[in-house]
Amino acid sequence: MSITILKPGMMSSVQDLGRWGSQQFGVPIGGAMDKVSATMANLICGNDENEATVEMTLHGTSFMFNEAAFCAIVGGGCQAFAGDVALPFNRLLWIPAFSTISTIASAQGCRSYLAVSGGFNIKKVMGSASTYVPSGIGGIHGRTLVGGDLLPFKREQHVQAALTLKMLPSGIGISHWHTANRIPALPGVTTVHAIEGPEFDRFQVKAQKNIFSSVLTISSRSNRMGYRLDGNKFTLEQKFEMVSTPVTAGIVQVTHEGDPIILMADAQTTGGYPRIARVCTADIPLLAQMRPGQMIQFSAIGEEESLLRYKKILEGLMMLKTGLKS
């Protein structure tokens, strides 16, 4: 009852919804970069939202099912195949034993999530199975996945239930229903909604205007800790010594050189750079599906609109959960 990683691709790791409640000890939340896609994959499989998933970045991952199992793949950045059979995303799948699934490049998205029915049996550290590489905790030995890694399942799968799916000659089963595809075909410049940050007023007026009008490019130096943005420089009205302050995913810090960085899932818990903006929580999953080289433009919104946008996402996930149980 397991899958074996044959090739890890560009960067694959075990992730759930994060390590909440330990930030006062300097432990980042971490977890899936696109927590909405990870949640959807688990809901499709009938799991709790916080079960561990395999986060795959772009393409090049392959793994073998050592036993037949239900699973789901949600997100973007790749297409998945079992032999020559294309596996649809956002559906419940029945995968026969000893099937090898491989991913190849797709045009949209950056990260996809594999969930299995019942979840993966991964030891939790501080309440989470999420891999946090800088500290070497969670997942498989606190690192990204490598060839030969074995991910055990929590429970046996039930073959009889697979008969309710559309069964292909290959033995693969596909649910008749599917959830909505939420990975958009991104235009040349993607709008990311953001709120003025705590130190917004300390920047020059030109910088205050430019943060919500400039087109910025996601740098190749970006990672799970933060997206570096290339483009305009953002200058303080006057330099000042800033004490280390709390930060979290979505905060837009500006370095001493004037370069903005959007903190992402593995962001540290405190930082000493001024915070010029904060990305709307509802737009962080969108950012997680963007690749280096893609362009963004911040659009100013207020706290109330930001909360309403996030509430809409939560309501959608609740509707999905309710619908799958009915």
The other form holds:
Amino acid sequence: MSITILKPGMMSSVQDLGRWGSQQFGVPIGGAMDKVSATMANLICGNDENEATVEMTLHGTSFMFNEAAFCAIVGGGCQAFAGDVALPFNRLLWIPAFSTISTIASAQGCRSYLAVSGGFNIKKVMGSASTYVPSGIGGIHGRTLVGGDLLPFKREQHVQAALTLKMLPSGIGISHWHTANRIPALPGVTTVHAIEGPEFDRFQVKAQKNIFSSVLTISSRSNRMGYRLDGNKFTLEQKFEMVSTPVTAGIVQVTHEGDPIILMADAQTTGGYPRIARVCTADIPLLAQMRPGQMIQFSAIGEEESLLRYKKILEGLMMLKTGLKS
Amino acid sequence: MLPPRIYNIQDCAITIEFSQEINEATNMRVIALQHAIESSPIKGFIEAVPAYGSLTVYFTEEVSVAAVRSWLSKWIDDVPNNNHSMLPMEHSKQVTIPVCYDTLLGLDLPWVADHLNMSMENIIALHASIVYRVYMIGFVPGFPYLGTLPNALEVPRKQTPSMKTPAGSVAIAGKQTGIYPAEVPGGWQVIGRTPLKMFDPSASPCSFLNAGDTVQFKPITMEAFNQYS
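Got the form predicted alone; could you also share the form predicted together with the partner chain?
Okay, now the whole complex, with that chain kicking things off.
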């Protein structure tokens, strides 16, 4: 009842929906970069939304099912194959024992999430299975996955349910139904909705205008903690001393050199850089599916609209959960 | 005291900012507010995170932002009038932390002595003479921001942060002193090391110190330091 990682690819780690309740001790929320895709992978498998998933970054990952199992892959950044059989995303899959799944490059997206029916059996640390590498906690020994890692399942698979799937000659089963693909087709510049940040007024008028009009490129110096943006510099009206204040995913802070950074899942709990903007919470999963080199432009929206967009996503997930259970 | 600034840092996270400076009375108010709202949470409340002069409250989408704001306003008005809340002693502890200031561990102590034109002995005596307040935990899990350092010990951050600052390193920068809980890159000047563990994910709470605690450092010898491990 497990999978074995054969190749970790660019970066793979165990993630759930995050480690809540310990931020006052400096412990980041962390969790899946694209929490909507991770949730969907679990819901397709009939799991609780917070079960541990394997977050795969881009392609090059391969793993073997040591027993037959139901699973789902949701997100983007790769195409998955079992031998020469393409495995569609967003569907419930039945994988026979000893199948090896490998991923190759795809044009769109950046992160994909593997969930298995019943969930992976990963010891929770401070209430979460999420891997937080800087402190070496969660997941498998607090680190990204390496070849040879074994990820056990929580329970035996219910084989009879496989009968409802379309069965291929290879023994692989694929559900007739699927959930919507959320990975956006890529135009030249992706719109990211954002709101003025707490220190917006402290920036030069030019910077205040430019943050919503510049085309910015996601830098190669981006990771789970944050995305650096190239393309314009943002200058304070007057330099001032800032003491540390809480920050969280979506906050756009500006370094002393004038470079913006969008904080992502593994953001520190506090930061001391001026915050020029904050990304609408609904658009963070979209950012999580973008790669270095891709371009974004911030579009200003109001607090109300931002919250409505977020609620719409949560309602969609609730409907999916209800629909899959009926 | 001026009314605080209240703003969202995420759709479901609101910050109450009293001030943008290091001030003990403000920080006491922040922590009193934290304990007050934790003791009577609104439906959907997740957690409250204190910083120097602000408190951030995280909640679920089940509760409206307007409801959270009005619930917080009530507490903001109540807390400064309540003397018990102003001194949340039952939540805070006084701790003595052993530190070995040997230059084998306090790697930047000679530089600091040179920069301040002060003997290493005097720096150690001064650093260990003060009762510090834990203003907040942040930067990395379990890292306490302690203050306030006397003017005589003020040094700038390193021009280029060290790639690796050993776990337990006691360091100073500006008006602050702190303790690195794990081996991480660091920009503060390291003057000693404690054998105590500042962060333990298997302990509850995971952080040795908590905002509101008070700390005094006790110099120990290298022999004593080695006996801890």
